[in-house]
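So this first bit is one chain, no partners, the form predicted on its own, shown in structure tokens.
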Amino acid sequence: MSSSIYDLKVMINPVRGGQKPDYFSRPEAEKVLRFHQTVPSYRPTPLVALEELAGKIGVGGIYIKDESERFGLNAFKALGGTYAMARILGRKLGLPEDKLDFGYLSSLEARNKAGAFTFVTATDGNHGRGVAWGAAQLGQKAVVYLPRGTARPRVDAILETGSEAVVTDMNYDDTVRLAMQKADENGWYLVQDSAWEGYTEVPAWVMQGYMTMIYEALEQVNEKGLKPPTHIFLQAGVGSMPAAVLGFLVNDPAIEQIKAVILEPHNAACIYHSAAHKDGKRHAVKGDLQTIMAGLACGEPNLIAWDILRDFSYAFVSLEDYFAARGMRVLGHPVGSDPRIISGESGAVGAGLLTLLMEKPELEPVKDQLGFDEGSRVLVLNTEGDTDPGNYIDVTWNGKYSLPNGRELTYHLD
């Protein structure tokens, strides 16, 4: 067991409530989606209802949004690469924000006005690819800067891009530090989806375009003729995701009320952490950062984000690994007839919690914190494919990451 003591630390949320975030309203959804429906490869990825699943563990329905099919990318990152990088291109050419057209910024003529660009960021991996892939679909340059220890698999898949990818001896934060000062020294555009002060305009673009995800995936809810979700699993790296996907929906009536619940890896988990001093301000989780959920290995929260997810969250929630291991195994072996989902580590970790939940006697307590029984509906943003897919054979094949034999799960309810 980790130095965390539990397998599982849950907080729910005791005050919720504020000013609600107008960047990621409705309206600005359907402009971002505008924009990503310019993108030739565009199109909605699959939003899957695991029925089989949702009967055998108990509850009225499991929805999985599955991103692995974004852009042929493997992951959702490039929705808030491309807009950044459209709106800071667009912004060169003079263009309003509803006029952004991917085709026309890809032009010939659009790269003559504008010139070259750089666009410069760092990554654990997939945002850093949808830059590199999105700049490369644009006819401009991208240099990645990626923290010690990243799986050759990610490196591999930015440089074939034509970007350049440097793994650095630093941790996540510190390689998000140099990129910065890289910028700076060079005249590139550092587009990353983390916020701090002086740097927020940007950040906050690539969240909003992470909005059109949870956009198509609630219309879908409706197309398939589904309930709607009851609560919604959303991963914490710095909490760009997680806040933008929340923003939007606390900013309709409709579904506002949709529980969410915050994950995290223990060794990274810095929404917890801050959410844990309960004095409303971000506070950094500082090491190694070391978690199989790579794309979650953030120890500073985003500035913007902090604030989305403080006032709205319903629960933060800290884990160990061998729960994002258990949902790869869960989503990449169906129940019946259910579809078979291709869920990397950061992608799987709502699915194993979920099944853990409602199966393990000793988490009760938990589940009913959290409020999961029979007519629970649970929407799981499945955002990476096998990214890495030599981890991905030793988890699904070789049991890498198992739970502990021969122990009931530890939990530590707050």
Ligand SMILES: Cc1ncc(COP(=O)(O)O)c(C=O)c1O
The other form holds:
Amino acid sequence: MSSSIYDLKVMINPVRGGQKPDYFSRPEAEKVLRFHQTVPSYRPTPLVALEELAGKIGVGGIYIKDESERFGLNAFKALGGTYAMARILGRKLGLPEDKLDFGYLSSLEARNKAGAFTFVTATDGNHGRGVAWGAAQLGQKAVVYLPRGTARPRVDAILETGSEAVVTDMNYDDTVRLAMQKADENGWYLVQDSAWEGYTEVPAWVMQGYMTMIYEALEQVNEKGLKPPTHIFLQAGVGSMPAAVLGFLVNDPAIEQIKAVILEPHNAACIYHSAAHKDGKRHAVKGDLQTIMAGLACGEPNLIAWDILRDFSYAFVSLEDYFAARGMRVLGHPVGSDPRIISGESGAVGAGLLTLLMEKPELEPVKDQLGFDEGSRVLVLNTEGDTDPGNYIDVTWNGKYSLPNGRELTYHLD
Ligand SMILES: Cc1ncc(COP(=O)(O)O)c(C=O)c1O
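Could I have the structure of this protein in the form predicted together with the named molecule, to go alongside the form predicted on its own above?
To see the whole picture, the full complex is given below, headed by that same chain.
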């Protein structure tokens, strides 16, 4: 059970604004995209408008960016790992960042010049799979550490790339410290998707890599003749992905007013917890971080990400696991002619929250505070597919993590 007595905790960010992060500007995103386009399996992931669902729940639009199709890896994460590894190799080879080419970096010539690299990382699954896959494609080695309790299919997906995968007896944050120690001991390159004092360059590259997802999404909104989104749901682990996406959005005058709502599971809500302190600083949450949203089970916010999320998020939300399960069922069982989307625990939480907010009368004050009405157009990033297939079946077939029956959902609004 969660430690929270509320199903949902919501905090509207009282002060928004600050220095815009030039690291996440459109010109930077274009360099990243150009690199990703050189990855052989690159193609833009789909953006689908769920028109019938939008009509049914009473919003103006629901746009799902479906990252379950990214590079055939079932999650968005390889966007970051591949870009960071390319930057590391590019530096060794003296290549400027706008000349990075995946084909060249994986060529025999480049490997002979750059030498053999071992990349190391800690992961709850998706990031490590991306690093392992990218390293294998680049003809380099990867060693991946995973926290205790990692679902077996996530470990197997890493082993299948030929990389080493080690399940520790620690939680996520301690596993990151172990990976850092192994990098120091062995002269390996740490490719971590979080930043802390003294370790910011590589994670900033990882975060830049994620911009391809939002860059493509906005292009697709335009191409399809859709109206721009008014809201975006951003699910946070350490906050790298949401901060990269939000950093990009606030740099774009056409969409900087979008309301970004940060979502986290109660037991790992380090961004919410940091915001709740109201001192502008990062604060960790401790413990085993238990949640079905494995990708979000992180207790320590990314140093770079926190400043962006603190300054530009519209609201912070912490919630129970069954919001994610609800989203998995909703997206897997479409209304009318809407397409079916396979969405895993960390990918589905936005859809789960949106449908419940619009449906449950007891959540109306929350809906109003977040500014949802019949004109709202919501961008949801389905950041993963069924990365834990056993749990996917348990949730969608067997009704695991169902809504609490016979009582109203409770919330705390700050
Ligand atoms: C599927 C999925 N969604 C969202 C996230 C959150 O990303 P971040 O940890 O950068 O906040 C992760 C992180 O691993 C993830 O795997």
